[in-house]
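Single chain ahead, written as structure tokens, the form predicted in complex with its partner chain.
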Amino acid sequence: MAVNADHPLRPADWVTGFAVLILCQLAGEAMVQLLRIVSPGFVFPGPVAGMLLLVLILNRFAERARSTIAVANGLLGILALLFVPSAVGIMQHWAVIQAWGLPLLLAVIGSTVLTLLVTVYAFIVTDRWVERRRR
């Protein structure tokens, strides 16, 4: 799975890996658009559909996907950077933030803490129940 030090990636491998990611995203976007012809109200992110497609590909061809895995790991290592342009976009909304700033901030913080708590405990309690039933 890890990039083998004996066989470092050749320059073309990086391009191949990136191409696989782009083509998966493209296929995902196309699938979502196709489904929207059938059901116009359908909302689903194309990149997530592309992610599911790549899982299927990795399930079958993991040993041949070394370059894709290397490029994917590289991108995920800088995932936070990719959100910076959107975060800077907050500067466009001073007016709304000034008008509704405190209630919105309290709603965001309060709801995020509650969601973290409910989700983590729902997961743990169900997991313990499953483990007990297995024994």
Partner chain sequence: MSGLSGIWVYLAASPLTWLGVTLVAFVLAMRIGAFLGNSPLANSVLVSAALIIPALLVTRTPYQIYFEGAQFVHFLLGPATVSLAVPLYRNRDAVKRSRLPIVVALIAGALTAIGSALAIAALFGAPPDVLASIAPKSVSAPIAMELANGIGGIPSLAAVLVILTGITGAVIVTPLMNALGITDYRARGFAVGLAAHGIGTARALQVSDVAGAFSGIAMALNGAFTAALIVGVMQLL
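Now the other one: the form predicted alone, given that the block above is the form predicted in complex with its partner chain.
If you are looking for partners or other molecules, they are not here, because only the chain is given.
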């Protein structure tokens, strides 16, 4: 569906359109989580439920959905850009990853563990400091 170019969207329209997309996804996630409470074995992706909800809304209020459609078209236009950098990086440096994969993996694991330890230590020190200030 094309967006009418005669009446450009205001910044508030873009925010409204983006909010509709986010709220539909949130509603889909909420519906799926509620269904999981009723039926713990229920498996369905929340964003897909939100997308189905968005389709229903767009069918019902198509004449008012201009900003949502414009935002969706804009996001679809740049969607491929979000996946390209990591895939290109992996493909371009595949030989390096093969040669240095184990050391890289150990470095990532070691730095993650070190980060967690420093975070826990900082939390403990801050908690003790806050507790001393309360007394």
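Here, rigid core means the biggest group of C-alpha atoms that superpose within 1.5 Å across both forms. Owing to the predicted nature of the structure, the values given are computational and were not obtained by experimental measurement. Residue numbers count along the first chain shown, from 1.
For G110, state whether the C-alpha moves by 2 Å or more between the two forms after rigid core superposition. Yes, because once the rigid core is superposed, the C-alpha of G110 moves 2 Å or more between the two forms.
Against the rigid core, is the Cα displacement of G46 between the two forms at least 2 Å? Shift of 2 Å or more: no.
Using a rigid core alignment, state whether the CA of Q33 is displaced by 2 Å or more between the two forms. No, shifts by less than 2 Å.
After superposing on the rigid core, how many Å does the CA of H93 move between the two forms? On core superposition, this C-alpha lies 14.7 Å from its counterpart.
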